[in-house]
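Next comes just one chain, in structure tokens: the form predicted on its own.
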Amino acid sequence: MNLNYNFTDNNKKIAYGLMGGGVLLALLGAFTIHEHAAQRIWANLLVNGFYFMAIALGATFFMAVQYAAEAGWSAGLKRVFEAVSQYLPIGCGVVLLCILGSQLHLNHLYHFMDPDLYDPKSEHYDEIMVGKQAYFNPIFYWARILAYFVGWSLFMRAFRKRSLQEDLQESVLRHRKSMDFSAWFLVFFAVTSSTMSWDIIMSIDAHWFSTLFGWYCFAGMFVSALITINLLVIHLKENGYFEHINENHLHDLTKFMFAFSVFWAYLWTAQFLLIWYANIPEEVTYYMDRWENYKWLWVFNLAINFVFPFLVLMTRDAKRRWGTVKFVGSVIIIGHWLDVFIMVMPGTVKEHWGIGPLEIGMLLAFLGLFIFVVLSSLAKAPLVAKNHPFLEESKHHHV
């Protein structure tokens, strides 16, 4: 059994491809954007920045699970998960940028920042945020952000140093200190996933509100890692690794992709619903923006996000066919590219939007510093953690 990844040249070469060719596409968009061009560069940073970081929050959260549940089938995947989970303080600190950005004036990402909105002389005196200003108190809301970035990435930094540790020397105990460990991660993610998704994407559009919208972002966000992962699973199958993984492994990725594909769909439609069914005026500005300057893309990101999978996945078959898995796992991790991009880009640039140069290279860029930082990660330990106490279980999975 091969236990080491090898991060071969021409991998590292289409990492740094992409993120050198994403670049230099991105900064030609950039030049050729004749109005609102800083405005969309810090956009398209947050988009990016968001995305990745939500994938590997949400593998982070998905390793947590398993600690939590006791569950045997995963324990072979183990380090997929804590591969993916690597890139958090990365994407934490490109976000990061982006708010500091808003902060010092720099871009106009977040409207409540604006200090003439609490102005009562001021001509963008706004009564609403005015409601809203011990919430948006600059000292409170960095210390939420603070409070998320930095937690998610030691408890992160925690899951990795025990697994590791546990390579070295083989301890139930230390198994059992990473499943209290993970429980303490779930009541903390339970309740920032939620919070963040308020602080980083709604407060775009700092008049509206949805009771909803923690819970739509974390279904985006998992889905979105679980792809991830099954994508990254089957890479290394193709390439003579996980000899130890089978069919029915991948049977229980692609079902998880499938279910929260439709629980994804299901807060969309849920959200939309009740929006557009008490017709609030301060709550369908939100779908009125999306409805008039993006409608085509809005109504594609349910299509491909939710009606593409929905069809394709739905037989026993089709969920254990590593092509099939392929093919439809690489178009909605596209999609909900476009759902990040649809939630930042209406509050952030209105109709001054567009998916050019400047979009593509972007994504490439972050792409490709996100396969490095995975893949490197990955060759880093043995692919198998030999001394997981369930390993034999994951060895022999069959559903």
Given for the second form:
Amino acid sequence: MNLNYNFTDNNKKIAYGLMGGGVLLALLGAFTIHEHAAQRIWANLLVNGFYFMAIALGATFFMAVQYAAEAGWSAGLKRVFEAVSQYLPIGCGVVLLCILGSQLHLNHLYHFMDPDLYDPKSEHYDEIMVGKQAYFNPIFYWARILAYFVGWSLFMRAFRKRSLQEDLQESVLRHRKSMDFSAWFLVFFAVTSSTMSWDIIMSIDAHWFSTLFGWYCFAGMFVSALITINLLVIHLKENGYFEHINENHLHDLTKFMFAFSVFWAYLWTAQFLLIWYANIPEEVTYYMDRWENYKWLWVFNLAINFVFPFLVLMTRDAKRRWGTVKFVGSVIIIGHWLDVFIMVMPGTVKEHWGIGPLEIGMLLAFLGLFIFVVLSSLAKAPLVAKNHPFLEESKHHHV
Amino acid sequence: MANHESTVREPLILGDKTWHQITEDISFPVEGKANKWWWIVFSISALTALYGIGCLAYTIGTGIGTWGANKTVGWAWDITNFVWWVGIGHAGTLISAILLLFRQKWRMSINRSAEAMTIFAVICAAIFVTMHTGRPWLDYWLFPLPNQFGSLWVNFNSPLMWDVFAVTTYFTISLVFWYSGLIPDFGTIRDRAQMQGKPLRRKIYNILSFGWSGNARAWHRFEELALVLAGLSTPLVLSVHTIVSMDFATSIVPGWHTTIFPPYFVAGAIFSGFAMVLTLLLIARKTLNLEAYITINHVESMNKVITLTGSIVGVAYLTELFISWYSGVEYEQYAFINRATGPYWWAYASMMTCNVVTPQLFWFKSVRRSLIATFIISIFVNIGMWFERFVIIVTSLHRDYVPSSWLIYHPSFVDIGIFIGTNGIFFTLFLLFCRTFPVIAIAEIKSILKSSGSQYKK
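Next up, can you give the form predicted in complex with its partner chain of this protein, since the form predicted on its own came first?
Below is the entire complex, every chain and molecule, led by the chain shown above.
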């Protein structure tokens, strides 16, 4: 049994190729856009920065949940969760760059960072924004952003460190400590996952508000992480690793993917239905912007992220076929990128959007970077956390 | 297949039980005679139920003018109690369906009683919705009857209409799920009655068990049915309270119109449901001698669910509070200031203390493994969740857009009587259930004996 993952030269070439090709394509796209090119580049940076960061954060969350819930079936997969989570600091860095750019007025991603809004003499004076000034004042805002990024990254590193230590020495005590530690992370995550979505995404549409927004973002983030984990497991299985992982594990992972796709759609509906039904001008603007300029993408978002996996993954057999799951996963992982795209773009570039060489190029470049980081992390530690107390349960998992 | 369960896990059946002992222990309360305490508690519950039925009769005879609701606070205790009871009913379905999907073995000894509790709680909830229409004898108009019947079709745009469908579907599926699970256990009681020479009991349980044969084909179909019903129940757990929340959230009343309501109501429902399950089971395990099956480990797991859902509810409260300020909408801001500091501040404070603060005590292992502490906190949560609904309904309504119509709500003796009465009905039904039905699913608990029984953990 092959216990160590080998990040082959071939796979490295694919990752480099994606990065290089993506950057070239993006440059080509950037030079061919005549209007609002800079703003579009920044907005795309935010979309990709946030999306891949969210995947890594979602994987950290999933790992913590497995500990806190004392789940046995997933013990054999732990290193996959860990590998995906390793991208977190880089993802945070990209988002940080976007926010910093806005703070230095190199871009206009965050309307609330415009000082004129708070100046009574200015023609851009905005009373609603003045009401929110206490929350958006730069010191408080930056303190929050740094607290999220540093906090998550420290937690993620500590999880990894403990996990590698467990490999060297069998100890139930260490496992129990990791359980406690997971509980603390979950508390931190419960608060920050909501507040960060207000600070990084909801604040783009600075006037708009929705109490559900944080949980909606969480649902999308979690599904994306589950799909990534699932695709990575399939990749490992296809390359002859993970003898102890079989259809039963795939079935469970895919059940999660299915359930949280439905959960995402549930929250999507809850947010949309209530705003549409009450039809209050301050709230419906959000959907009006999307309906006017992004109509088909907006409809497509729901179809690809809900209807498609719902119908295809409904049966037990579908959830246990490697090929089917790989296909569905590969489609909805793009679907959830589109979901982030629709959250970011209307508030940043308005009707001047497009999905051309710039968007595709940047997505490919970030995908290459993500694959490179995740696969290198996977190669750095044995594929099986051998002293995990639930490993036997995972090996004999049967649904 | 060999047993691979990790030794780290605590046993779920204590006392080195054999297959036969399990049957004996669980059948005992059904076959034996009730003790003095059962009769005392039953009499109190039944009398309370009778008083409540009296108040209901008075309401039907006179009209809902007998209630304390006024022209500003049009919904008060009726809907508060309805939401409270429906919420309590959520734990049963969560345990039977969602915990089944998550393969939580500890659910095996609590699912039967939690499902029973669900049925009884939904019955109590139904009393309030049928009564609050004012003329309950015309309630069949809530269903979409053909026009030839003499009525116009109902308004499908109204969430109140969706509620009718959601709650009746939920009740039907929960009842079928619960009852179908009981069938093999009724068969067991019937067979034992035959051996004990009790022909009447044999006859009754034979009818109840639909003549359960216990052959392989019957078991196969039984398991298929359980799976299908679990699949149907899972979305129902979410849908019912989602729809209930939309009764409020689709409106434009400040404090009601908020998008977080659907998932937050569902979390709150599970929270209150588990609290009620704990209140009942802590008493049942003691009086029915089921300590070997409902262990401290079970109590701890339920307390963890309470901490989780209580914290979700806490995050939702704070999110609402924050966004009301962040929104910059004056009315929304006032609604929340009024909740926290207005004439009903005490209701808001009770809600916050009971729902957000007290469950946090379960972070201490000694507290969540203490039966007394668990019992007290479970009562706190029951009270807190009632106040949550009271805060949402009465506090949001009592001060509307026109200050001259601002009013304070006072419950009448009929309001109080009906509420206490439904508690009486609930406990009466539960006590009858404990004496006539096996409170633990005999067939299901046996399925985990070899992996989680104490003798297999040594």
